[in-house]
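In the form predicted alone, a lone chain appears below as structure tokens.
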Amino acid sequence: MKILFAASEALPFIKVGGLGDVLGALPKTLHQMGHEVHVVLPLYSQIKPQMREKAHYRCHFSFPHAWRDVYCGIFDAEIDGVSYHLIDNEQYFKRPQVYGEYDDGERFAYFSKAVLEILPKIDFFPDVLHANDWHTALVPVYLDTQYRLMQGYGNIRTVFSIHNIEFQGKYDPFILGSTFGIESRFLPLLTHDRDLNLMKGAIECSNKVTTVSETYAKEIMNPYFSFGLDTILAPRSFKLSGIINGIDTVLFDPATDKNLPANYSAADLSGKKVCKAELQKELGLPVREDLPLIAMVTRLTPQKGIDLFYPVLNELLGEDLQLVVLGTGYPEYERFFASFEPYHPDNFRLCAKFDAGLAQRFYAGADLFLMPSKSEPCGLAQMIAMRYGTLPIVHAVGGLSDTVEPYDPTKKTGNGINFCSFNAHDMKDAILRACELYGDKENFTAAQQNAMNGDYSWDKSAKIYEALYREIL
């Protein structure tokens, strides 16, 4: 199958979340299935140089959009048999951040018609074009109002992937012409609550919708969990599935990362000692074997279940643990957590940067690993942590329900901890328990080999878009 990717970011160019770490992998796996895999990504200021070097020019051109005409370069690099063109216009992609910019809206509605644009420029007109969260949501709706009449456009599938559906694209209807280039008889087509949704656009157009978890797929169909697009969703269940992500099991690999002050596997978990011990020095803690390191690596964001530390973090602190925290986010929250360390110094740390190395390294030298996250629609950080044999402790919601399974000490089976309900102290219980299981050494190392030896890779998922893409065809 001849497959294309548009997204907003993708490794090894550029990534801000979880969204870059998908494109890395994916493309890749189903090239090394036999599939021809383009992917096609703006071409970010924000991009390292070294990584700049590996694209090439290829071509420029103008095409219309809205109510003008808009230049767009090509650049080309080949990865791994995957074939990367990247979009090259510094009025929209030369700025001081990747997202979060005053005119979004239109940056990203430029870069999904030019996915369609430079189909003829790159000769390739995929089998399957496959948008992904609401950056690319006007891609299949571009496809459909606007090109599908056009040679080589009219078999093409699509498949739209919600990796957060928090995010959806919303404007004012007022622009729809101005800023997206889009006659007015479509206006039903995107409208929804009084507003444009990009994302509801590529729900109604694309051929298939896919999310990131199986629980997650079922959870947007519920008010809690759909930001509003559950009356849209469910009508159309019948396009929906939930498919897990995967990880890099070679970048992520506690036997061979380069990050690590000590190699280390399942058979031999010698190296991972020496990882706890380097990182509390590193952090300044002391260095304690007989004490549980639990570790956090995330966004200070509601999301990401910050808000269940404040009737619980002095309680927690005070128990017989060590508890580190990477990550920016909300101000609040950086503030919330740096007023603890003074008072605990020697168990708990705020780092409060990103830094990918030290992420590394905290997964590596943590004991138990925290993602209290009050939605999360696949996570990724809960198998990186399971592959470095560091148990993850977790609320029970969408793709972490999936990947969690708990704990059986008579069984022997499980690979982490969970509470179901969104509350403080379920947290703190699910906490004191992991420390629990982490004082029964014979226990806990049965489950950290459980969690190392699970099977995180695109292999499994690959083969269901390789049979969903089939299936479309």
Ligand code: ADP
Given for the second form:
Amino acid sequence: MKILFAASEALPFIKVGGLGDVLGALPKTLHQMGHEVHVVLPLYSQIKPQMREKAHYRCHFSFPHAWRDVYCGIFDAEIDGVSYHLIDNEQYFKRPQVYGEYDDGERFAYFSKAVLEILPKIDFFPDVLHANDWHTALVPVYLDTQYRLMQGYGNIRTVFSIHNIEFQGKYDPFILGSTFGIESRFLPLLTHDRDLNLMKGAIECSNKVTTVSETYAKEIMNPYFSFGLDTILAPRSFKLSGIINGIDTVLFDPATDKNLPANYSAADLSGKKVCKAELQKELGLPVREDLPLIAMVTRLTPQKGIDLFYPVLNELLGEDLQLVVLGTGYPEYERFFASFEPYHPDNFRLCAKFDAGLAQRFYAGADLFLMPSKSEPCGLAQMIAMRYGTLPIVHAVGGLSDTVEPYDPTKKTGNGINFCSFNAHDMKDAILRACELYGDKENFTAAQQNAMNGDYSWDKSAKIYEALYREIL
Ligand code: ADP
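Based on the form predicted alone presented above, generate the structure block for the form predicted in complex with adenosine-5'-diphosphate.
Every component of the complex follows; first up is the chain already shown.
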């Protein structure tokens, strides 16, 4: 099959969140299964020079978009059998940030159109075009409204994946023509709750809509989780399914991870003790094997459940445990966590930065990994933690509920600890239960073994995507 992914981030070039991880691993796995896979992404100025150098100039041209002609350069790279095409336009992608610019709608509309414009230039018309999240939601919309009758585009089937329904690309309907270059007769296709809603347009136009866990696929048909799209998704449940993400098990392997002071495996966990002691030293915490070390590696945003800490953080830090947080995000959350550090120098640290190497040392050095997300489409962090033998404590929603099974000491099954209602004291209770389990070495080790022996690879999920693609073809 000929498969083309369109996305706003993809490893090994650029990663801001879990989307970058998924777009790094899924195309590679599909290639290994024998498919011809291409990935299109923007050539951001944030791409590191050593990766930037891997992409070679192919050509440039301009295409009509809305009221003007726009420049489009194509840079190509081939990595692990996957062909990457990076779209060059410095007006849009030479910016201080990947996301969060005042004109993100315009930037990603341009990118979505470029994805379709480059197909004749790269001489690749895919069987399946797979778009991801609101940034590329206009790809299936442009395809259906502007390209279908052009040579090569007629038979392309489309899949749209929702990695996070919170961000839908909502704009004033007034800019439909001027910014998005779409004729006013298509206004109803894109309108939802009186906004232009790009994600809604993609749901309408795509042959299949997927999201990243089975539970989240059900949850987003419910107003509590849907950010307003349940009324669109529920009637279209016939084309909606949930496919759990995997992780890159080669990249995330405690036996070979070069970021760690010591390597280890499920068969020999001694290196994990070294990782814990070194992490405690690195963070300036007392080196205490007896205390459970609980880590978080997260965006500091409401979705990640940070609000739950306000009523209980002080109580929690009075317990025999160490809590370390690696994350950036809302300044008020950073200030809140930072304000606790001076009062709990021996058992609390906030590292307010994005640091991939340090994240690996957190996953390896901690005993427990806390992820109290209010909602969680899939969640990769809990799977990485489990692979590193660090037991997740999670709010049982979305992908967290599909991947973390509460440990049962009678049957010795399960790989983590969960709590079921989004409530601060329920979270605290789960943390204390986890600390108790830490004190019970036999059961803790059994749960660790279960976690480390789980299958988090992409193999199973990539086969489900393959079957889905075949179905629409
Ligand atoms: P989301 O995509 O919603 O942010 P996921 O759990 O799916 O959450 O993926 C988050 C990814 O980003 C994980 O690989 C996690 O390790 C990484 N990450 C999050 N915050 C940081 C940080 N401050 N430093 C390094 N890596 C981080």
